[in-house]
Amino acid sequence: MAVLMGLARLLPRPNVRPANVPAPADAQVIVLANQKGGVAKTTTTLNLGVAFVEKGYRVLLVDLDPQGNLTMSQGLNPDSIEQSMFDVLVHRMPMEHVIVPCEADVAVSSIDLAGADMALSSQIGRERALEKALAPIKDRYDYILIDTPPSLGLLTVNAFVAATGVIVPVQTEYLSLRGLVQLENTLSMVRENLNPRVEIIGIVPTMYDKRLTHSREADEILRENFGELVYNTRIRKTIRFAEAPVKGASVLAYDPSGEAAAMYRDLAKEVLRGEKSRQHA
């Protein structure tokens, strides 16, 4: 554990934006989501949040994944983590109990997380369980971040619910693309009922390899069909990603000045234009 701890705890980092840092209107609420399991969902809320703190925003990144991914990522061990969002969503927990400060402030997940699902279906309103949770800590964060599970259940509807928009990674192969229309069919129907608001705000190509034709293809077809709702931010492969996570750090304090960084800090400046374009309209 004092190994994993790595080099992300050892960055101390106030929760305060510079005065030069001009702050969206509202905190907002992204969501970073694909049923599809292995398509950096975790490796992108992790980075692109930390990119935004470089630039000098208040952030928090919800773990919402029972694996617990982005909390090791932050050299946290969730299996030793006795408060974490299962007991904010499940039992009504004050958010703010289940907040580490890391590079960004992160709420951490545990494996109990996994029986969310079950444990909140019986309740009333347990769509509703994480954003009257946000309710009462938005105000201390200028961008939430969250990382959901590779469904499409009760969690990511969660998220969805409590969402101001949707990012959606999406590996840059022909079956990542199919999901595509399931994820967009579910937001259709929280939409109609729960968040009238919520919509794909952007769509990440990540696991880009330009030297596989079958890469190169899955981005073209991507860009076709969803035209300026993708990034032109490609997320490519490299070892600095499985890297990073072992020292419990972003690849910015991991590897601050290498090609892994200058990709997120590129997605981050994209994301932030969307942004405020969004809030303008």
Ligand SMILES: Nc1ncnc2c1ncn2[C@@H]1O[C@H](COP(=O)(O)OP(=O)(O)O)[C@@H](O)[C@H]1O
Second form
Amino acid sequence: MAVLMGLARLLPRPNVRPANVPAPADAQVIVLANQKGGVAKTTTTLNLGVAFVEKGYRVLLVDLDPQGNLTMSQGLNPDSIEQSMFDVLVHRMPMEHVIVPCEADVAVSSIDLAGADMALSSQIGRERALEKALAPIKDRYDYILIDTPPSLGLLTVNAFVAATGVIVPVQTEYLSLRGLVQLENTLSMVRENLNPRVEIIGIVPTMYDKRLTHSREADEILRENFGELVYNTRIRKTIRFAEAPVKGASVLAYDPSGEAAAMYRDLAKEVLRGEKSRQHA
Ligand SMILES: Nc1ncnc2c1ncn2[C@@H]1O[C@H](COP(=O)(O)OP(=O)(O)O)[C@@H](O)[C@H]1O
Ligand SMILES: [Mg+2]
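Mind giving me the form predicted together with the named molecule, seeing as the form predicted alone was just shown?
The complete assembly is shown below, putting the previous chain first.
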């Protein structure tokens, strides 16, 4: 593999699940992670989450990135937020205080979260702060999706400790298999010491452009190396993904019948199928 490395708010919705939608056994906590920036972690957290909401599931999106892009992408201003995930993690404030109902519920972030690594590092149980915070509200949701910063630091480790599964968005333009190996190394340390069940449940190829040879090659390399972990749904490159957050909306709300929305609905179906087979395994 080493040789390949170089190549390689609108309307708030009521939070109730209709009777015909099956409930997962437990709230599933899915972390979107990749220590590389700009691979569509935030875009995938929001749009996959809203696709679950469309299917009738109760969804919480947690913004664990100090940059607050997920918070912003629902039209909220991180600069004017007074209580954020920082207070939850560092001061043990109940999650309810930082959850804002948007297209899905959003636990908001602000720039002070950048200090959380430092503030937590001297605390006992520093890796379990998020797991503890989620415990009392887990029964209110079917899916909790966590958006993480572009690093494998303490915030991301907190997400892995709380997780039932990890989805890795991978940009098919600048594929970094080395990055995936580092991510897997961190996960195996978390498995050994903190959360034995955490694992990669899927890899999403993003920013795919079938007209470009390197995009097709990157997609093939991913599939050769990671087989069935790679979702069949490829998230293609389209300007809609840059436009929607400016309007404070997901692509599903911004352009409901467009291809960008359809791609995330397809991905949601695949993730749900995978969850079902995992639960019955
Ligand atoms: N499929 C896509 N096609 C085109 N642009 C995209 C796509 N997905 C995301 N983007 C844009 O790329 C940038 C990075 O995406 P983002 O989700 O913020 O990545 P990350 O959270 O991994 O840093 C954003 O401006 C976003 O709007
Ligand atoms: Mg992001």
